[in-house]
Each structure stands twice: as structure tokens, then as C-alpha cells.
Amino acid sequence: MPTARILRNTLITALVIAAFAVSYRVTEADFPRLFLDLPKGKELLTAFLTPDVFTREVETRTVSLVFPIPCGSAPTEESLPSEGPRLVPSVLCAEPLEKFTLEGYDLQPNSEVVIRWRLPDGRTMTAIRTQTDANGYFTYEVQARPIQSTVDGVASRLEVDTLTPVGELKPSQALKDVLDNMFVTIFMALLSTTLATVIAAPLSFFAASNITRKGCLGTTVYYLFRSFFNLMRSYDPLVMATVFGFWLSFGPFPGFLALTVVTIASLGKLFSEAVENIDPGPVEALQATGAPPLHTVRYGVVPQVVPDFISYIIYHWDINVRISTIIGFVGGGGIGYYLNLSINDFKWHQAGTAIWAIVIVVWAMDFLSSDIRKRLT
């Protein structure tokens, strides 16, 4: 007997080790790379930790010079200024994709610098963003873009905008947009949870074995509704949001519908289990008096499950706030959609603002729902 137990435990241990080994291989885990590539994520982490919350009015000053690409396609600057705000490239023209050094002198100190190409037709192409030092100086290696150098005698130019903050701090546009989208997320989750509750609460009684599973018809109804809830729970909210998005076009409404469908299934299962766990005493007492089924449910079941129902509803509202954030990534509206746009546009500071807003709201919702549930139990 001890030998059989030892062999069984050894086999189980070997299977567990094999499962973890396969998991490590299929996930292509490379933990050393996580630390070796840490510098690559420095910019992202810095941006996320410094969200775009407050801003000031920006004073823009522009300095430019003619810069033909390729050389010979247009005349170069005859001479570069030696005083005042000025740009000094290491070459006065360049071939497409050639790299050269650009220096700026006597610009606005401690200001953001935007280096861009001014195309002959008036359009602009941003190349680089950097910063001037306390003396208004910057240096940066620039790569010449393969652009059309002249149109109707007008040559392309290399421009530098210095953006200097002026005035008092005020809420940034990113903060305003994040708050607007966060309100959409919160109330989208609230409305979907409410509608799902209205639908799932009565249906849950049909999926409770102690209420419905009696006789052939009752058993059929029980398995029918139980299977319905299990089937709907198997679909991920992202899948439902994508389906409704292609059906109704993307926005908050498809996201709301996706949340509602998934929440109906989830709450339906939770509610039915709460009904199954009630004290059978009051129900049996009412049945002994000859009370009809509806009265039995009304007076013997409902008073027992209301606290659990309310607890589940509040908890699921908390869950739906988090889920609606993910749904936004597939066009479901709300803060998730804003976060997705910010990341796709490489606006890392704005993305950081959205991430911090999500963290704060989820944290607040977690404490709020936890406190309410404690008061109800």
C-alpha cells in the first residue's frame, strides 16, 4: 500500500513538472530578456508615470532654413546667421535618407523643440521632438526624408518650432477627454448591469433545481435555462463586442449590448445558485399550507435571496467597469477606446492619463462594492 501511494505521488509529481515544462516552452518565456530590454521600455514607463493632467498656454516660435533634397535640386542658403535664434546643419543639403547633425542656438531655453519638414506645397512632416537646454541650445541627428524638393520654384525647408509654456496651469485637454470617456464607461457598465439584472433575475428561478426541477416538464425547463446561461457565459465580452460592432457600427451602444448579454448569463448563474442555497424551511412551510407556487417564491424564496442578489449586482457593476475598458479596444466606446487611440497614435502621456484614471476608478469601485456587500451580509 505505501509503495502504491509512493508510485502514485511520484507519477502525479512527474506530470505536474512535465506540464510546467511544456507551459514554459510554449510561452517562449525569456526572463533574462525582460531585464536586458528594460531600457527600451524606459520611455513608455516614464510617460505612463507622468500623465498629461495639467497644461499651460504654449508660445510657439519658428526658425527655418532652405534645405534641398537631393543636393542640386534647389539653391541652398547663401549664408547662415551667426547671431540670434538660428539653425546650423552640418551640411546645407542632403541626399534622401542621408543623416546629418542639426544644431539650434539662442532658442527659447528649456522648451520643447519640434523639428519638421516644410514641403513645397505647404504641408508639414514632423521628424523629431527634443528639448533645448538652459541656454536655448539643442543638437540632434536628423535623417533626410525622400521628399519633393521644389514645386513651382518653392524649395522645401527645415523648420524648428520651440514650444514654451506660458501662463498658469490648467486642466489639459487629455484630462477632459479622459474624464468624459470614463463617465461613458461607468454609466455604460451601470446601464448594462441594470438591464441584465432585470432580465436575469426572473430567469434565474427557472435555472434553480430546488424551484423548477420537479417532474419531466420542470426538469426540461431547468436544463434548458441552465444550458442557456452556460452557453452565453462561454462567449468572451470582446467577441460579443466585435459581433455587435460589425452589426451596429462601433461605439458605446454595441459595447453596452455586449456587456448586457454577458452579464445576463453571469448574473443568471449566480442568482440561480443563490436560490438553490436558500433555507428550505420557509418554502416547505408555505407548501404545507397549500400556498400556490408563485406565493411560495414570493414569500419563501425572494426575502432570502435579495441580499445575495444585491451583492452580486454591485459586484458585477464593478466587474463591468473593468470589462468595458477592454471592450473599448475593439471600438466599444468609453475609456478603453480612448486608450486604444492614444496608444496607436504613440501619445504615451495621454495613454498614461487614461491608465491612471482606470486605476483610480477601479480602486474606488472595488472599495465601494466591498463596503456595500459587507453591510448587506
Second form
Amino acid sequence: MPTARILRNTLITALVIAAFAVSYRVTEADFPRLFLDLPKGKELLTAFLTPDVFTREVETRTVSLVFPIPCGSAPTEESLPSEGPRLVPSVLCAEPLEKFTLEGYDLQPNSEVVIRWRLPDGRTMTAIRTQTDANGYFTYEVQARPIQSTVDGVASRLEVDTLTPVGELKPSQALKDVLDNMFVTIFMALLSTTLATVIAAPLSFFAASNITRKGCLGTTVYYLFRSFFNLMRSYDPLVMATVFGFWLSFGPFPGFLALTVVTIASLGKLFSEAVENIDPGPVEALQATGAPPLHTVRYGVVPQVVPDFISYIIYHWDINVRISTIIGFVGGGGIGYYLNLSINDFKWHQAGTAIWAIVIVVWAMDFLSSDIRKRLT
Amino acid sequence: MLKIQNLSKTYPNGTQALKNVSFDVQDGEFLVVIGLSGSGKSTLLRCINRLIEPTEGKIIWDNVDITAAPPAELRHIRRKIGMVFQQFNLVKRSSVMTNVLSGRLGYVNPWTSLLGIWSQEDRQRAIQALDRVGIADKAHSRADALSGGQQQRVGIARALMQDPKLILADEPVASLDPVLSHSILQYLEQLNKEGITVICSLHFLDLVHRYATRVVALKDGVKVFEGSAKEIDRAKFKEIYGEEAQEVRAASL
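Any chance you could show the form predicted in complex with its partner chain after that form predicted on its own?
Full assembly next; the chain just shown is listed first.
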């Protein structure tokens, strides 16, 4: 029936095209924007690529001068120094909203400069940050604002701080926080993997068909445990973490619990499959000696599955470090939580530190686990 | 005395592995079961210690009906029946010592043995068993570090730990280099001379002639011959193995 087949194939093709068209629309895919919005992304990427890792002690030196607004409201500087670190405005006073040029001479070379106003009441207003050149010179256009006006004959002052890094490089606060949180994550993953192993390892034998699936009772037990593992596995760690988070208020503990539950299910299934894949010969031999069933498992099955079990445990620790990062985003504590906070506070460099730490740890864990697993076989 | 009465086994997939097989085994015999692959030799041996549940028939050993024994009693009976396998069935990753000791699991305190603790007496017994098969020096090697012949000797040592009255040997030399066949069978022969009944399935007729005190032949699950090895002439041979069969000898050592 060629007509029927052509009709059927056309229909299937049309359905497939329709499905993709719908998916394209619901995801609001707009690939050109990837390039049009490149500048925004670039800023982010640059920040991520320059993580906040080290700081240095900063020496601050301040020079200042009186700057009355408007002119005549207070005495101006009588004379400007002609040498040493000094500020030279293009005018000695200004009307509100007037713009003038401020130059600095012989300041610390290649240093960050903070230009600010010290108001008559002592408060400060940072105007701008800039940078001195190799000769300690900078120039910047400043606007006089009404708020900076003279009050009761006391004029505002223009102050300039030069910030010079001195001394050794030190780990920054962000780096310390990232390391602390990374430890939380790694050990959260370690503890949840351990607890999950302790629970899943014995239970997995019940879900192995070659151990339990004998007789009516055994078959029931087998299906019970198998569906228990499958059911638990079908919940995503994120969903689990959210549930435990609402139950126990957010923090590392609910994250740890969520991870444990998911790991029990996953390890339980992997373990039971390892048990099912053993060589049945030794079990048969032990049954033939008249050994009790539990001993048949202890001497015939356990030695065969130990390398597989260890391999899966290490693999899962590796996975759990990754998952617990994500769980952190929903309040599970650790590095993910820190990353989430940094991003919400627009602290991109700090976020960059966290991202780099995650990349390094995940890479190291992956390398370590595959290396150990290779040695086991 | 072991009495096999009207034994039949039909697997769940419908294969009839044994059809109404009956014969007796006197204490102290070296009974060899022969037949083509798939003729039911393994099934027969495994029905005797009920690693495979027979469908019909009875197996009576020293007036005890093995086929009717409840689980606890069955384990008790199995302790006295050693078994040696074609594939050795050792736990490859465990030490030779642990493999041999595990033959004792039907006797020892269940709690301590579960923890892997063994009495000095049992360890001594294991070393003696290994010594009997000539590999006491391998006690602390991993089982899979041994050659096939050595692994089968560990298998025999494990059976010896049971202090057996009967040994079932399922193709004990079929996985070995033919030149090693005698070295293994001689150990079984030695045990047989010390009073242990041996029921052994074999492929090579020259080995049958050399070791068997009596022979049972199976073809498609039916017993087609019972008697001494000498009675197997050319006609009987063709009857057991089929028209196309040619006699092959294990290395004539």
C-alpha cells in the first residue's frame, strides 16, 4: 500500500515539524540576541574571568583644597603649591552646575584615585574614581553641585585619596569565603554519600533478583525494594532540597538530607545491579556446602561486588559535589548558596571566584574518582 | 547407599533434562556418568544435592529422603556431600584460605563466621586440606592468581573441609588442559579409596576406563547404560554418543 505509506510518512513529518515549531516558539528562541547583546555578556564574562582572589594592603594618601561654591561665599585657597603632591583646579571657585577641570600632580604613580567632596557638615560624597599615570598625574572634569555649596561661610573641600597597594599579596575575603563554602559542599557530599551507602548497601541485596526473587515472598520483597528505589530516584535532587528546605528551613542540613535520599535510591539501584551481575558459580558452590543463606551472600556475593560498590561510591561522591552546588542555589548551603548570593548582589568578581573554585574541584574530583576506579579493576 | 528412583526434571521452559532415571550407588563406589553435552549429567548431579529441584522421583541416601527434606535438614544433608565443579566456582577475589574455609560454613558458629572469624582448629584443618592436594604454600594467594589445575585442587580442598561421605564432581577436568586431567582425578581416586563415594561426570572414555568402578550413561535425559566400563564396546559407544561420534582420548599419559 504505497499511498497509505506516503500518507503516513507525510503525516509523521508534518507532526515532527509542528513539534519543533512549537518548541521554538515556547522557548522564545532568539539566537541573534546572543550576538546583539554581546557587550552585556562580555562585561559579565570579563568579571568571571578575573575572579577576586588576592588583595594587598593599601596605603591611602590624601590631598585636599578648599573649593567655595558659589564664588565669594567663602575664601578660596590663597595660593596653590607648585611642587609636591598637589591638586590644581582650573578655577578656584565655581557656580553651582559649573564644570571645571581638576588636575593632580606628583601623586603616587599608577595608583587608584578617589575624588570626593567633604561637605561643610563633615559628610563625604565620592565623586569619581580614576587612575594616576606613571608620573602621578591625573585630570578629570568635575561638576560643582548645589549640595556642595558653602554653608554659614564654611566651604566644601575637594579631597583626593591615592590608594597605593603595598606589601605582599594576601588571599582576599572572597577567596576565604569561597574556600570555607567549598569545604561545606565537599563534606556535605561526603557525608551524604557515606550515609546513603550505609543504608543502600544492605537494602540493595533485597532488590537483586538473584538473591531474593525466589518463591512468592521473595518476589514480593524484590519488587517492593526495586520500586522503592525507582520511586525515590524519580525525584530530582532540586525538588527534594526544596521540600526539605521548607520543612527544616534552608541551610546545609536539608541540602544534605535531599542529597542522601537521592543517593540512596541511585546507589541502591547501581548496587543491586552489581549484585545481579555476579558470577553465580561461587554462590552455587557455597549452597552445596550446606552454608546458611546469609553466609552464602557474605562469602559468595560480597567479595565479588566490593570493587564495584567502591567504584560506585566514589563516582557518587563526585556527582554529589556537583549536585550539592546546584542544591546550594535553592538554599542548601555551601558553595552554591554563596554563588547565588554573589550573583544576587551583582558581585561578579566574587561570583567568578566561586565559579572557578567549582570548576577546579569538579575537575579534581572527576580526575581522582576515575583514577581510583581504574585502579580497582 | 544412594538410591535414585524414577528421577525426572522438566525445566520451566519445557526442556526435559531427565526422564525417569533410576539407579543405585553403593558406598565406596567411583561412579562415572557419561553422555553428550546436554544429556542431563549436570542436572542429575545437581538433583542429588538439590541445587536443582527434581520434578518427580525420589533420592534416598542412607534411608533419608533428600527430595523431601525441609530447608534446614537439607543444609544438614548437604554438609556431607562435597561438590567439585567444572568452572571450579571459587570466589576469585578471595584468598585460597577463605575459599577453603568457606567449605566449613555448614558446621561453624554462624555469628563468628559471618564476621570472618575462624577458629585455629578450622584454619589448621584448611591447611591440612590444602596440603593433601599439594598447594598449602598457596594458602594466602588470591584464588585467581592460581592456574586452572591449582584452582580445581582448591575446589577439592573446599569439599574436603565438609568432611564429606559423598563427592559430586561435575566435569571436574573439562575446563583443564587434558594433560592435567589425571592429576585431578588421582586426588578423587585417593579420596575414594579412603571411603568417600564419588559420583563424577566425565567426557573422555579413556579416563572413564581408568577411574570408574561403574558407569551410568545418559542420552537425552534417559539412562541408556549401566555397568562396568569394560562393557562399553563399539556398539554401545555409538548408542550413547550417536553415529557420528569418534572416540577421542585425553592425553595418553
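Numbering follows the first chain given and starts at 1. What you are looking at is a predicted structure, and each value in this text was computed from that prediction instead of being measured. Each form is matched to the other, and the largest set of C-alpha atoms that superpose within 1.5 Å is called the rigid core.
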Does Phe138 move appreciably between these two forms, meaning a CA displacement of 2 Å or more on the superposed rigid core? yes
